[in-house]
Structures are given as C-alpha cells and as structure tokens.
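Next up: a single chain in structure tokens, the form predicted alone.
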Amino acid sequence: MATATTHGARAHARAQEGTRAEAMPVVPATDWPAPPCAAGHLVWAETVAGGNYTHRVLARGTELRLTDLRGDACAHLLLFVADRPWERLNVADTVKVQWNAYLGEGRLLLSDQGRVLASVIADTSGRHDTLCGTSTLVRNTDRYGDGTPQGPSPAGRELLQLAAAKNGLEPRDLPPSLSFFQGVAVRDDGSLDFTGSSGPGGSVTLRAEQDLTVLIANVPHPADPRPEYVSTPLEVLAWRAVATAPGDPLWEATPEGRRAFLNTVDFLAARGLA
C-alpha cells in the first residue's frame, strides 16, 4: 500500500487496526487469554520487549504477575503510592526489616514509612536481586557502547526515568530498584555471585497492598557477565483481587510483617480507604 500521500499513509495506518505484535499492550486487557485465577478480571495485559519499559497505576488488592517468557528477561521494578509518590519502595528497609536479602514467596515490599506496598504471593523463579539496582547510562555506554533509551542497549535507569515522567515524577524521585528473574547471591566473603536465570517460564506474582504506581524496565542485570546485551520479552498481567487481611498466612507469618500490615491498614483507615 502506497504511503507517499497523506491519504495513502492514513489508509495504511488504519489497515493495521487489530494487528497484534509480539511485544505490545493489549487493549482492552480482557481480550488477552486470562489465567483461571483472573478470568474476566484482567486490567493489564502486556508483553514488554527486551530493552523496553512499561508503567501502570493499579488499585489496592490488584494482583500483578510477571513472567520471564524465554529465560532472559529481567524486570527492574519501582513502586510508588499512587496519590503520594513520596512514599515509595525502599529496598534497604525491605531487606533489613525482614532480616533477609533474598526475595521470594511470602516477602513484603516495604516503604520507608514501615508500610507494605506489595506482597509476593507466588514465585516459581527464585532468582531475584535486592542489592545491585539497575543499569545506568554511564555503565552501559562503557560496556555496550550506548546506554540511551532510544539506542540498541538502553540502560534501566534511563527507561525508568521515561516511565516516571509519564506519571509526573522526576529523576530525583527514583530510588534504587529491585529486580526479578536474574539473581545474585552473597558469598561468605561478602562479594556477589551472579546466579542468572532459572530458565524460561518463571513467574512472580505480587499483590498491591495500597494503590500503586508501578514502573518496570526490562533490561539486562548490571552484573550479567555476558558481553552482549541480552534481554528477552517479559509478560505482564494484572487482575482485580483483594488486599491481604488479618488471618491470612501472609499477614501472620512474622512479627515484622504483621506490624507492617497494621501500619498500612491503620493509615488507610484514617483516610477512609480501609
């Protein structure tokens, strides 16, 4: 179809309606084949290409599942409370309050206010990282020759800045991120060992415990030793559900977690949100 004229370009563009690429958001999300737990309740369905990013505001109680489709995705994640972004993911508090640097099912993602932003309710990967953060422009330029967001090897922080800007946030608002699907272990001497991926199909499911702004960059882990920029598609699905409540095993698992949930509900109740 000729596109040399405005009419031709318009006809060509309109002919693409309904075309589905490998990596793209699906609108409405309910058109995506939903897992049984999400049937009829999907609110976000997207496949994020390697070297790309996504973002979304999710309601409290929403469950978010990330899946490493081919074994080389790495989801660098930031969370902000939707209507007060100064309350955000604090990776250091997430680690120290729970006495554990390793993410997995049953862990909580905490803010610096001692409140729960999200809980990890399922994990089939086990290869995650709270210690290294994401890649930077300087590091990617030195390693791959380019780290700009439009280049062949985008840096995670550059992409997170773009996602942040689309939600009214500035670069100074971005704290250290955590990452899913590419792991790091701490050796006895304190040095880090890159453990990489568990393979294709690993997934992790989070539950939003407050209304959240979610930012995700799918880029190689900064400790990945491979000289090539390797990043494969990430599937993102979210569906309506309910927040964790007293009596749930996740709520009752540890004294630290119980207090974080109490802090969260106490704050939300005072605002008429819980």
Contents of the next structure:
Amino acid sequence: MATATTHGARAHARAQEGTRAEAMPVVPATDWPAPPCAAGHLVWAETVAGGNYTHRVLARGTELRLTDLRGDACAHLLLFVADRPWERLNVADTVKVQWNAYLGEGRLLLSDQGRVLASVIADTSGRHDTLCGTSTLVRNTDRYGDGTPQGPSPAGRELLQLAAAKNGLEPRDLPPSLSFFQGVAVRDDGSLDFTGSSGPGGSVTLRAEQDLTVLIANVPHPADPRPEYVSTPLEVLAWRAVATAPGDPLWEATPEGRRAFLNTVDFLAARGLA
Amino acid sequence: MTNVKTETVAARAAWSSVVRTGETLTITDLHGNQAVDFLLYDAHDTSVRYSAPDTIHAQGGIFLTTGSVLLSNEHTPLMTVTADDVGRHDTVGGACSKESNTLRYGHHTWSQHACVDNFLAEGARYGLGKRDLVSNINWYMNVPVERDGTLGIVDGLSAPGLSVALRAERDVLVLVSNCPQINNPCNGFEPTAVQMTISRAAGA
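Show the other one: the form predicted together with its partner chain, since we just had the form predicted alone.
Following is the full complex, with the preceding chain placed first.
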C-alpha cells in the first residue's frame, strides 16, 4: 500500500485494525474468548509480554487473576490506594503483621496504614517472593548486558517507574515490590533458596479491598540463576465481584487480619465509600 | 581513628546525621537488647535510598553481619558492615507504626510512640516525606524465618556494650529511630538508650 501520501498513509495505518498479537489487551475486556466469570463482568483482559509491564485502576471488590501461561512469567506487583497514592503496599508490614514471610491463599496485602489493599483468594502456584524485590538497571546491565526499558532485557524497576509515571507517580513513590510465580525460600541460616516456577498455568487471584492503582512488571526474578533473560507471557484478567465482608472466612481467619479489615471498612465508611 | 562525634540517643528518640565517604558509624547498644531502626539515603540525592530487597538479594540472605553491603534502590553500595559483635540483624520486619500496632496488638496501642513517627519527624528536617520511607534495617533485632515461612520478632541476641560498625561508601544521610516499641521482645519490652559514634581514619 502506498504510503507516500496522507491518504495512503492513513489507509495503511487503518488496515492494521484487527491484527492479533500474542501479547495485547482485549478491548472491550468482555470480548475475551474464555472468561472465568460471567462474561459481562470482565473489566480487564490482557496478555503481558515477557519483559513488559501493565497498569490499571481497579474498583474495590474487583477480582484480579494473574496466570503464568508458560511457566516463566514473574509478576512484580505494586499497589497504591487509587486516589491517595501515599497509602501503598508495605511488604514489611505484610509479612510482619501476618507472622509469615511467604505469600499464598488467605494472605492479605497490607498498606502502610494498617489496612488491607488486597486479599489473595486463590493460588495454584505457591512460588512467590516478598524478599528480593525486582531487578534494577545496574543489575540487568551487569547480568544481561542491558537493563533499559526498550532493550532486550528490561529491568523491573525501570518498567515499574514507567507504569508509575503514567499514574502521576515518581520513583520516590515506589516502595519494595513483591512478586508472583518465581519462588524464594529462606533456609535456617537466613540464606535464600531460589525455588523457581511451579510450571505453566499457575495462577493467583487477588481481590481489591480498596480502589487500587495496580502496577505490574513481567520480568525475570532477580535471583533467577539462568544466564539468559527468560520471560514469558503473563495473562491478566479482572472482573467485578464484591469486597470481603464480615462473615467471610477470610475476615475472621486471624486476629490481625480481622483488625485490618475493621480498619479498612472503618476508614471507607467515614468517607462514605462502604 | 579520629572521633568526629559521639552522641547518645535517648530511649524512644530519633537521630540523624550525614556520614561522609570513608567515615565509620558505630552503633553501640548501651544497655542491651535495643532495636535500632535505621534508614539511609545518598546525602546528595535522597531518591537513592536503602533498598532491603536489593540488599537481601545481592548477599543471598536476610540477616546482616560483617561484610554485608547495604545497597541502594539503584543497586549501588551505600555502607558496608565492617564489624559486628552480634552476628544477626534484621532486614525484613520494617518499622513499627501506630497503624501497624493496631493490627499487631490491638487498638489500645494507638497512643503509644512508634518508629514511623520518628522517621517522619526526623526526615522532615531534610525535606523527606512519607513516600521516602521504605523497609528499613533493624540493628540488633532478631527475626528468624521458619521453614513454613513463619516469622516473628523474638528475644534479641545483643547485650550491653555490643556494637556494629558501618563504613560509608559514599556520603550518606542516616535516619535512626531508637525503637519505642514496648509490646514485643525487640527491646525486651523496655526501650533504652544507644550511642552513635562517627569516626574517620587518622589523616583522612
């Protein structure tokens, strides 16, 4: 198609509509071919390429399922309260308050304000990490020869900074992240044991307990020992549901969690949001 | 070594200082079993700050001791542990706050002192705000992780007079909250004073 004229260039550009790529958002999300919920409830349907990132604002009560399609995804996650981003994920409080360093079904992702940001309501992977954070430009340049966002081996922090910027946030706003699908365990002497992936198809489902800004970078775990940069697609699906309420087993699972939910609803009620 | 300054930080108090490249900061647990919450920043660019995950990943473990390099979020060295009488310091538990205390112990703890308030007040003197606070080091605090991931603050390993020494690899700003927590064994349930000494090699 001739692109030497404005009309030709326009026709060429428009002819691309309908192209399918392996990694892309489906818009509207309700067009996703195999929804895990009532099809009309889907609000986010995307496949994130290895070495790429995504971000979305999700309403309280939304469920978010991340799936490691081929076994080499690693979802590095940051959460912020959507309209007050100074309240954000606190990994230290998350592990300390719940008396456990590992993530899995029933675990709460806590903010730095004694409230719940999200609940982990399902987990078929069991390989996650709260300790090592994500990769950096310096580290990826050293390991793979390049860590820039547009290069062949982007660093997670570089991508999270871009996702943050698109939500009006700066590098200072980024606390330590956590990651799903590449596991790290602690040995008795405090040293780390990289346990890697559980294999293709592992999934984790989170439930938003407040309106959230979600940032995700899909990049290799910093402790991945392989010399090559291996990062495969991550599926992201989200659908409308309801936030955890009194009577839900998760609400009463632990005294610390119960107080975190009480703090959350108390705060939202005062704002007229719950 | 030439002494640059020695200051005693009262129980529950905050403290801060710039430590110049090559200088050594020695933290002495005067009475034993006192947790010292600690954050550090590049003194010339505070967006470059201590990163617990980078430090943990780079050294391959969660406990700090002699030889541990405290890395920034840019994966660059800020300070190195050059001497340690205790052998284990915490990188995982972060700071206590009035908010997290309500989860950990109950809402009756809300009016108690907490480290995040110390960090906010001391950091404000340098233009640092809430978003500049990240997972911190807890010198002397003992946080083991069991095989199933169970983790908790347990009785400390420190004793009166024990110390840890840190060499600055660049000019750093250090913020300290001498932990006021009274609901767990990090302070033996009774906060006490610590001493901060900055020194430099003679002639340096």
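Numbering follows the first chain given and starts at 1. Rigid core: the largest C-alpha set superposing within 1.5 Å between the two forms. The structure displayed is predicted, hence computed values, not measured ones.
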Look at Leu262 and decide if its Cα position differs by 2 Å or more between these two forms after superposing on the rigid core.
no
After the core is overlaid between these two forms, has the C-alpha of Ala9 moved by 2 angstroms or more?
yes
